[in-house]
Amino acid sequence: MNKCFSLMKFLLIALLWPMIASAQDATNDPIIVGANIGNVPWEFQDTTGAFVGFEVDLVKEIAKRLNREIEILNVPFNGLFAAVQSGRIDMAISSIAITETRLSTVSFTQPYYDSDQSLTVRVGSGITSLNDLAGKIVAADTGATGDIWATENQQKYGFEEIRRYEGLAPAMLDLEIGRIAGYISDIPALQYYTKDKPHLQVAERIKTGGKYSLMLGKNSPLAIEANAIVTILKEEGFINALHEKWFGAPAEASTSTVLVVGMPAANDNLILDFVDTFLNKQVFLDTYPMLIMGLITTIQLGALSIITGLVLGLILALTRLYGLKPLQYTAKIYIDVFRSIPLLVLLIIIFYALPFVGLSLSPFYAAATALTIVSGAYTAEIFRAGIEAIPKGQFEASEALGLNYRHMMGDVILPQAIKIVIPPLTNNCINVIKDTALASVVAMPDLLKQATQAQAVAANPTPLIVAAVIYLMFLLPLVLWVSRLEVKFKVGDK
């Protein structure tokens, strides 16, 4: 294990060092702020497309007091930590709670909001508390406080599964569909979201004592400046006025929205450099079991999609070439349509739209269905090209020997065509395996999803780097093996 990790460190340092060096030289003007847009009421877009929200107003005011411009980038919550650590952004917002783990790798200003988690359910579902969730599926935001709490308490409450989503909107959609029983997330966001939705309700407040803050790079000078501005804004009552603006009432005097408190002490036992940030050995040891579980899921999904895609593609190719005219046209339309639709769009339609017509698939089978449909379309064209490349004399010789259609295709044509199409088929199979990463958008715990969850919980991008190396170690031997197989076929070996 140590030798493997050392090799990964060497490779990644060589590959990424130029980018890291360039990032260190980047200017800090304007202030680049990363935010998970769609996190109401903290940061979202109004009807004009402008960024608005409690935290958006706050960082705009901080930038104004520092006489600097501000630029807001939409970044998924689980990507905020790596973006801050790499210097891609200067500051992160998105109702980020301060934790001891995060303090070891990033800096925080003093908190400005006290928050707990909450359980949101459908009205009439019969679920009134966490105790009603035994054997049921619950949702959380990947790597957020609700995810951490749900993971720690899964055995206590008997959750069958925790599905992790990239933000509030897809999780709430699945809750409304009925695919999940409850959603665990920050109580301010859920109270704000459900206030005009009578079919949804916040069933229980979960005491976690979370405090929201601005997140910046480890020992960032901007953190000191921003913290000083937050102190001034509290003393002037500006932050409390934001609370009244977005929540309809002033905050209690005892909360961190009003009180000036100390800046959280960073864990100075860790001196971050490139290796500690991107190839942290302890983070690797803590999170690799999650990555192995994700790899197993990725392999299962990839294998199923490849096999079913090959079968579907062969049927479509034969139908297009030799079927009845109506079937030929149908196969051609299918192939053209599903080669034109982006896989991600199709996956979202299958997962989120089909339940409204009574067909609700699990994340695994929704992903497998989408991958099979698209892979089958591409595979059909590969098979068709291979069959059409066979000399016509082979068909004529088969007919002269009296072979029927089944024997001609099975014994003569397809064996030759398969040798021709091995390279493009292999490329397609490798693409299918890589495309399994898209399944993370429908809360399936594949390798990428497990890596993003692990890096968000650990506040360190090492799991993502390790996942990239795992993909490489898994796919590169397959590429090399197929290259040898192609050479073998060319020289006519059996």
Given for the second form:
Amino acid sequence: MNKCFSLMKFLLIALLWPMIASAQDATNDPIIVGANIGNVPWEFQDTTGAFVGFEVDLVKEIAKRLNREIEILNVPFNGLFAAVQSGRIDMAISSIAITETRLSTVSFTQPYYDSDQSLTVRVGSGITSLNDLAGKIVAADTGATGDIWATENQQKYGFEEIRRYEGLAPAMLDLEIGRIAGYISDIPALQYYTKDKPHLQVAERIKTGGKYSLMLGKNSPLAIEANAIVTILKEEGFINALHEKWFGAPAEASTSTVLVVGMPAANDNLILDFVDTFLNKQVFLDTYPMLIMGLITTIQLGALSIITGLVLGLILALTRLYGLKPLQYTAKIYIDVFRSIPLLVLLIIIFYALPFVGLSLSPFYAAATALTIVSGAYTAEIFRAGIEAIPKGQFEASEALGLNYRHMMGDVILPQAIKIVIPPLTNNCINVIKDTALASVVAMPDLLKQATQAQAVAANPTPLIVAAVIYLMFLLPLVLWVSRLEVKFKVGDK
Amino acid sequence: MSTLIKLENISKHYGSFQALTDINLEVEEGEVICVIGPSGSGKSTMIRCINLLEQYDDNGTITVDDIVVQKGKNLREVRAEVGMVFQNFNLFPHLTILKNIMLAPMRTKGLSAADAKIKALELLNKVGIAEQADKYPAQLSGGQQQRVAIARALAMEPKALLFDEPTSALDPEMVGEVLDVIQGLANYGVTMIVVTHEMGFARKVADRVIFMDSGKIIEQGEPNDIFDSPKEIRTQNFLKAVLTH
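Take the protein just shown as the form predicted on its own and give its structure as the form predicted together with its partner chain.
Expanding to the full complex; the earlier chain stays at the top.
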């Protein structure tokens, strides 16, 4: 394991050296702020599409006081950590709580909001507190405080499963459908969100004592400047005014929305050079088991989808070539349509729209269905090309010998076609396995999902890099095998 | 002797192009017919109609052993009775020589693998290449491949064999070995229709020679009559062209 780890470290540095060498900062450029847009009432889009919210107002004011322009980018919550660490954004907002772990890899300004977590449920679902959730599926945002809390308390409350979403909207959709029993997330956002939705309610406050703050790169000079402005804004009552604007009432005087407090001290347990950021050994050892579990899910999903896709593809190809005319057209339309639809769109339709017609698939089977449908269409074209590449004489000789259709295909045509289609089929398999990563949007714990979660919890991108290496170790041999086959079949017999 | 294959008013159109015009032909059991004529004269098309690799026009009828050759459940019965040997051999490249021959009897006649193998080896012996049984087609010469193709057709124990220019794709030095095998079959009493450009072979082996041009049978008769004293101008011109160079 150690040897393998050192090798990975070396490769990473070698690969990324040009990037490190050219890193630079320019103080006259706009401040780039990353925000998980949709996180009401902190940062979301109003009806004109403009970014608004408590934290949006706050960072705009800070930029103004620093005489800097500001640019806000929409970044998913769990992407914010890698984004500040790599310097791709200068600052992150999204009701991010200060934690000891996060402080070892990023800097925070002083907090400006005291929060807790909360349990949100459907009214009339019979669930009114955490104690009702034994054996039920609960949801949280990947790697967020709610996720961390739910993971730590899974045993205590007996949650059957924790599903991890990329933000409020998809989780709420599944809560309304009834796929999940409860959603654990920041209380202010959920109070704001459920305000005008009588069928949803915040059932219980979960005392986690999170303090929201602006997150910046480790030891970023901007952190100190921003922290000083936050002090001024608190003294001027500006931040409390924001509280009143967005929550309808001023904050209590004892909270960090009002009180000036010190900047949280960096946790210097780790020396953060480049390698420790992107390939941190401790993070690696802590998250390795999670990634292996993700890999198993990825392999299961990939294998199932590949096999069902092959069967479907063969049926479609034969129908398209030899079926009755109307069936031929149907097969052609199927193949053309599903090669044109982006897999992600199909996946979202299957997962979120089908429950409205009474078909509610689990994330695993929703993903397997979408992958099968699309893989079947591609496989059908591969098979068709393979069959059409068989010389006409082979069909004629089979017919002249009196073989029936089944024997002609099974004994003569397909065995020859398989050889032709193995390289493109293997390529398709590689694509299917890579596409399993899209399943993370329907809260399926595949390798990528596990890596993003681990990354957000540890506030360190190491798990993503490790996941990339796992994908590579897994798929590279297949890629090389295909190249060899292609060469072999080209030189070999016709 | 009774009629085995009968073509009545057979025409064939490819769109507006007429490949065959009113062909009438009766083939007796045990008869060996050689079909000669210029390229594009419809020779191959005619024999491909007999096992329905080509669909002939509606107004004619072909019967084999009194079964009408048409799409439907009788078609495979007809095809089992009429074997075909192609210009390009069309052996199955993914199967060994032995399996090429064993496949159809096992699949269509329900022969056991053991019986099919005994039969296949016997036929390979007959065409003189038993020692190649476990090789793949690509490892054999063209002449050897064509002899395998003949053995493959014979394995179905057909009543008639159709040969579609069986030596046209062969190097000249291999033509003889294939013609020898076909002649052996002729002596053995197998009914055959052979489309060929080998005039010497036709003269030697055929009971009847048919000369075709432009999709029509122009002239037919015993080999000596056709080759030595053709009546039709077109036959005379064709033979002059192919025999004198």
